[in-house]
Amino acid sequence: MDTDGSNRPEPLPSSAQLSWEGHPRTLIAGVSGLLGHALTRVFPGAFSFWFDVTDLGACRAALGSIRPEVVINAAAYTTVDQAEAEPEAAHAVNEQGAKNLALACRDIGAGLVHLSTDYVFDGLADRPYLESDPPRPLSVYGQSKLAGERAVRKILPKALIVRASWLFGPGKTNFVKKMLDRARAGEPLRVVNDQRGCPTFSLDLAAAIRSLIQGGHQGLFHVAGSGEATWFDLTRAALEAAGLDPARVEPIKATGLDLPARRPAYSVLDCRRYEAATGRTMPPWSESLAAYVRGLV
């Protein structure tokens, strides 16, 4: 879970701090998470410090002190299975937290970049999901993220909303690191092979967000690693990049794990709108994975 509330609060930074390379004054919410870590590297000089997004007063105080031109909301409750037992906690961060930041941004005239997820879809499609496809989340987590999207859009119709998927990268434990740690410990690796999505390197996503901000883009964009894979495919590729035996990974069906939350069987995102807007394509997930695993970034 990344609620941007797991660390002790720090004093608000001085308003004299420089913006990232002369671009809009930017505040990052959710710096303790995987994406937040990447954003602090891709947005040098952006303001990033602890505050509770579930507290409207705290949001207004933080934004009122910094007076950012852009706020990036990477704060999220991301423990998908735990959310089934804690729907109020999930909605507090993913819906109310998003609403609070949108209200605080509106107060000072700041733009908002809000992060969402491929889990807003039901996985029944037979081709990559477009931004215009109707969302039908299967889990409390997906429902809370969709509610956050809608709250932001209602308050700030011109907000930039980015749906991403299957994040991995440096700075925090993630699926890839867990699989590598288990492999090195000699533990069995039984991995789902009937869910398909777009693995996405956190630094690639952060760079894409930067491109969208620089271009002044608004509205909803899908941004994910190029290509698609199952969790089984991703695990085998990670082991291979690490010089470990990929043959030890056993494919299983999602039902074999008996997890509380339902996941979409197919949540591949169509990123052509992002590509058309920025003139950029996301790097292939396999290349970024290899670089991450080999410690090249």
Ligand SMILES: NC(=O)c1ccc[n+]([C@@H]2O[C@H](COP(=O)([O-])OP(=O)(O)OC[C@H]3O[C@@H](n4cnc5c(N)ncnc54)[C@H](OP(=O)(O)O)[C@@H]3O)[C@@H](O)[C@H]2O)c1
Contents of the next structure:
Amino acid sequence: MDTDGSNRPEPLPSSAQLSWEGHPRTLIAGVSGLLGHALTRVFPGAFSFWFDVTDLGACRAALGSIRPEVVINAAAYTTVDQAEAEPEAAHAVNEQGAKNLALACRDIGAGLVHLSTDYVFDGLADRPYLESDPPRPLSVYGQSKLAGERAVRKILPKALIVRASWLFGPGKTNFVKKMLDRARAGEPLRVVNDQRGCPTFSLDLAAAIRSLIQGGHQGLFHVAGSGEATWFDLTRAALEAAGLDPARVEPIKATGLDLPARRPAYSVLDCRRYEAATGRTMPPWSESLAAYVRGLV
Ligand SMILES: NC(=O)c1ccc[n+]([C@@H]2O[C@H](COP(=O)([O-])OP(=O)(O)OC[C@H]3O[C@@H](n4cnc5c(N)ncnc54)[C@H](OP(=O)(O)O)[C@@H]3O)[C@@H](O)[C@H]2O)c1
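Starting from the form predicted alone shown above, please give the structure in the form predicted together with the ligand.
Zooming out: every chain and molecule, the one shown earlier first.
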């Protein structure tokens, strides 16, 4: 079982570490995050140490010492509500940080895989979002992530940009873990039932990123767990998988929480481009959730 908590690994700016055998020499930024943790498991031998992506000099130093062929940017400012109060901090990481990594990649001829989000959409669609659908973020977080995508594309038109959604997985606390902890503590569970998206297992996403890299794919891809759910559905399924009573979960409207950031009511991602490119489909979120929860209990 994985521990939860975000232990920052010691910096390892050494090119002595073995490369990901048989695959491109890979550097992961944002290694202490939820996705970063999954990437370190799916990309064994990849270089992964913390450096500040908001500092162009630090990015250049990290890439200059490792000389990766591929950099995966899983570093991000992800506290969606807090971002409303500190847009500069969100843009520093999600826009400037993305730009810095793209510039540092361009310097050494490395490819960049950049992560983005379903929150670039306004949620007004009545069918799953395609990569070609116009983004219109509702929050500072979404705006900063979209600005990051655009900065990356401008500097590295061939970058691989992956929009993911609603992550859960080992290594760091996340929505599912929080709901299970609250359930076990006997706390009330009032959960939003009017926002619909695609819960995604971080290890499934990391494996999908590996497939895209192995296939040499470029451009924008939506990658999310198969199926869709509301946060209420996801919570009920998590409790069920943990052997707890799902009837304890009470559905509420998002307005009932009065959170600072607006979120899309509907942000289901259409992953057909990913499927066509790789010949793979993402596992159903409900199956991956059950496997994840089994590992937690
Ligand atoms: N979580 C989701 O539900 C979700 C949904 C859709 C898309 N995404 C996207 O997926 C990607 C990964 O998200 P995640 O959930 O893994 O995020 P996360 O758990 O919040 O991790 C973010 C990582 O970024 C690092 N970071 C923050 N500021 C940094 C800086 N200035 N320099 C270097 N590293 C920095 C953090 O390190 P410290 O902990 O040391 O600060 C952490 O390792 C992001 O691009 C996110 O926008 C996430």
